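The data below hold one chain only, encoded as C-alpha cells and taken in the form predicted on its own.
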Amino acid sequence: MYGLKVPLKQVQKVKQSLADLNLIDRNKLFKKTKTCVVFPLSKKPSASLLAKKFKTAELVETDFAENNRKPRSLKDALKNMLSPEEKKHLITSFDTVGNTAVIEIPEELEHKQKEIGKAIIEVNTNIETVLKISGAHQGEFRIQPVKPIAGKKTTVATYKEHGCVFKLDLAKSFFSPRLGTERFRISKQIKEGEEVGAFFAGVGPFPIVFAKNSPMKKAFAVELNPDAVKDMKQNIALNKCEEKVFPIPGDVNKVVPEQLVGKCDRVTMPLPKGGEHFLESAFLALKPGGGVIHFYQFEPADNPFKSPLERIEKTAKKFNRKIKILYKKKVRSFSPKDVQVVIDFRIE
C-alpha cells in the first residue's frame, strides 16, 4: 500500500495536513526510523497535491502493521469515515438504556447512520443495539419514535438500576434513565408502612425502585399506556414485587376519584409534560392527615420555580389545605431554554 515518507523535522506539520485531508489510514501503524516517519495512506494522493502540500515528502509503496488499538471515543472511531464537513454535524452525546444506545442523527449524516451505529458499539462494548431518534415525542403517551441502525434489530432494552432490572420496548413506552437519581432519592424518604401513589408509572421504575429500596407497604402504580402497563407487569414479576406494587391501568384523573381517594401517604408525579393538570388528583389521593407530593414540571430555565409554586399554592387554596415546601431542585436540562424541576411539598 502507499505511504508518505517524511523527514523527522517535518513530521508534525505533515501529519496535521494529512489528517485535515483525511488521508491517514488509522487502521495501520506508521513506521519510524532514525531519520524519518512513513505514514500509511488511505488512498494515493495526486501528483499535484504532493507537489503543492508535501514537497519534502516521498511517496512510497510498503507494508504496514495492523493498528489494533480500540478507539477511545465516537469521534476517534469515525475519523476515517466522515469528511471534515460531516464531522461538524456529528452529535457525540447519546442516552443509554442498559444495553441500548439512543442517538440523534442529523439530516446531514443520515447516509452514514449505519457507520455511526457500528462505531458506538465498537467504542462501548456493553451496547448491543443502537437506535436512532426518528421523530419528536408524539401522541397521547409522549412516545419518541426510534429505529434500530446497528447491532440487534430490536427496540426492547434491558436496563438495571439500584438493584432492579427492567425490560421495556422503547418504541412503545416513555422512559427516562435520567431520573434514576430521583427515584433513589425519594425511596430513602419513604417510611415504613407508607402507601404510595405512583402516578404516570410507565414501565414501573418509580414504584419498583421504591419496593426494592424502601420499607413501604405498597404502591398504587397508575398508567394509561397499555403497552407500558404490559411491560410494568412483566417488570413487577421480574423483580418479585407482586406483594408491594399494584398496577392500575387508566387515566390518573379517573382512577383517583374512583379508587384512590384518601389512600396515599405520598404521591410521585413524574409526567413528562402537563403534570399541573393532575395536581388536584394528587391532593385527593392523600390521606386525610396529609402527606407528601413530589411534583415535576418542565419550565423556562431563567425562572423555573415561579409557575409550579403558584400552581401548588392555588390548588392548596382550593382544597383549603396548608402546604410546606420541603425541597426544590433543577433535575435536568431539557433544551437550551427549558429545564425539568422537582418540588417536594407536604400537605398538612
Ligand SMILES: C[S@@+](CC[C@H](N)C(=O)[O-])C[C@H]1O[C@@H](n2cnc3c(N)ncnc32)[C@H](O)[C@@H]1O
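Positions refer to the first chain, counted from 1. Definition used throughout: the rigid core is the maximal C-alpha set that superposes within 1.5 Å between two forms. Since this is a predicted model, take the numbers as computed values, not measurements. Compared with the form predicted in complex with the named molecule:
- Neither of residue 68 and residue 89 shares a rigid part with the other in the motion between the two forms, based on the superposition that better accommodates each C-alpha.
- Rigid-body analysis between the two forms: the smaller part rotates 37° against the larger, C-alpha superposition.
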Given for the second form:
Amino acid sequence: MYGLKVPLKQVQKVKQSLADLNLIDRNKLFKKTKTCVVFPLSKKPSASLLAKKFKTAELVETDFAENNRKPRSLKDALKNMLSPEEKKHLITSFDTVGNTAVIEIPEELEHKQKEIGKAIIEVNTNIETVLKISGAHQGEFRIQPVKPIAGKKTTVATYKEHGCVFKLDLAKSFFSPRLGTERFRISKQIKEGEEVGAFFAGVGPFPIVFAKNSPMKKAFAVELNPDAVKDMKQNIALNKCEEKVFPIPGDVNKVVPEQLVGKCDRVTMPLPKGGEHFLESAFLALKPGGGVIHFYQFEPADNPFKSPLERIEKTAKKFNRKIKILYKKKVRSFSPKDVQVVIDFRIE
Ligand SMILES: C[S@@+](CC[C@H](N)C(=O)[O-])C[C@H]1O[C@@H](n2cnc3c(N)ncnc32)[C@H](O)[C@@H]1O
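Same protein, different state: after the form predicted on its own, show the form predicted in complex with the named molecule.
Following is the full complex, with the preceding chain placed first.
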C-alpha cells in the first residue's frame, strides 16, 4: 500500500495536512525510523497534490502493521481527522436511542459528518446507526428531523427499557428515553385491575412499560400521529400485550368526550409543551369516584411549580372537585432556563 515518507522535522505539519485531506489510513500503524516517519495513506495522492503540498515528502509503496488499538473516546477517534480549528466545533455529547446515536453536527463540521458518525460507531460498540439532527422538534407531533450519516442507512431504532423492546422510526415519531425512570415509577404505583388513560402515547412506551411492570387491567393509548400509532401497534405485538394496551388514534380532546368519559383510574399526560390544554379531558376521563393524574410541563427552573399548580387548581374549581397533590418533582433540565416537571395529583 501507499505511504508518505516524511523527514522528522516536518512530521507535525504534514500529519495535519494529511488529516485535513482525510488521507491517513487509521486502520494501519505509521512507521518510524531515526530520520523519518512513514504515514499509511488511505489512497494514492495525485502528483500535483504531492508537488503542491508535500514537496519535502516521498511517496513510497510498503506494508504497514494493523492498528488494533480501539480509541477510548470520540475525541481520541477523531484526533487525526480534524484540524485544531475543527476540533473546537466538535460536540462530543450525543443522545442514544438503543442502537442509534443522535448527534448535532455544527455547520463548520458538516464536511466531516461521515467521519464523525463512523468514529461514534468505532467507540460505542452498541451503536449501529448514527443520525444527524437537522432541526428542532417540530409541530404537534413533536418530530425532530434526522438523517443517517453513518452505519445502517435507516432511521428506525431498536430500544429496550424495563423488560420491553421498542422499534420506532425516529424521523416520523417523537421518542425520548429520558422519561424511562418516570415510566417505571408510575408502574410501581398502579394497582391491580386499574384502567389507565395513556394520553399522548407516541410509539407506546408508557402503556407498554405499564403492561409489563404493573398489575393494570388495561390502558387506552391515545395518539394523534398516525406514524406513531403504526409503530405503537407493532410494539404492542412485539411485547405481546395486545390484551392490555388498546391504541386509540386521534386527538385527546376529541377521543375523551366520545369514548373515554369516566373510564379511567389514572391518566398519564406526557405532553410537557401544551399539555395544559388537555387537563379538562383528563378530569373527564377519570371514573366518578376519582383517580390520579400525572401531569408534565416545561417550566422556568427558578419557579417551576407555581403555574402548573394554578392550572390544576383552576380546572378542579371548574369541575367542582377536590384535589390532593401527591408528588411534585423536577424530572430533568430541558434548556439552560427551563426544566421538565411532573405533578401527580388525586381527584377525590
Ligand atoms: C412529547 S411526545 C410523548 C410521546 C411518548 N409518550 C414518549 O414518551 O415517547 C407527545 C406525543 O403526543 C402526541 N400528541 C400531540 N398532540 C396530541 C393530541 N392532541 N392528541 C393526542 N396525541 C397528541 C404527539 O404526536 C407525540 O407523539
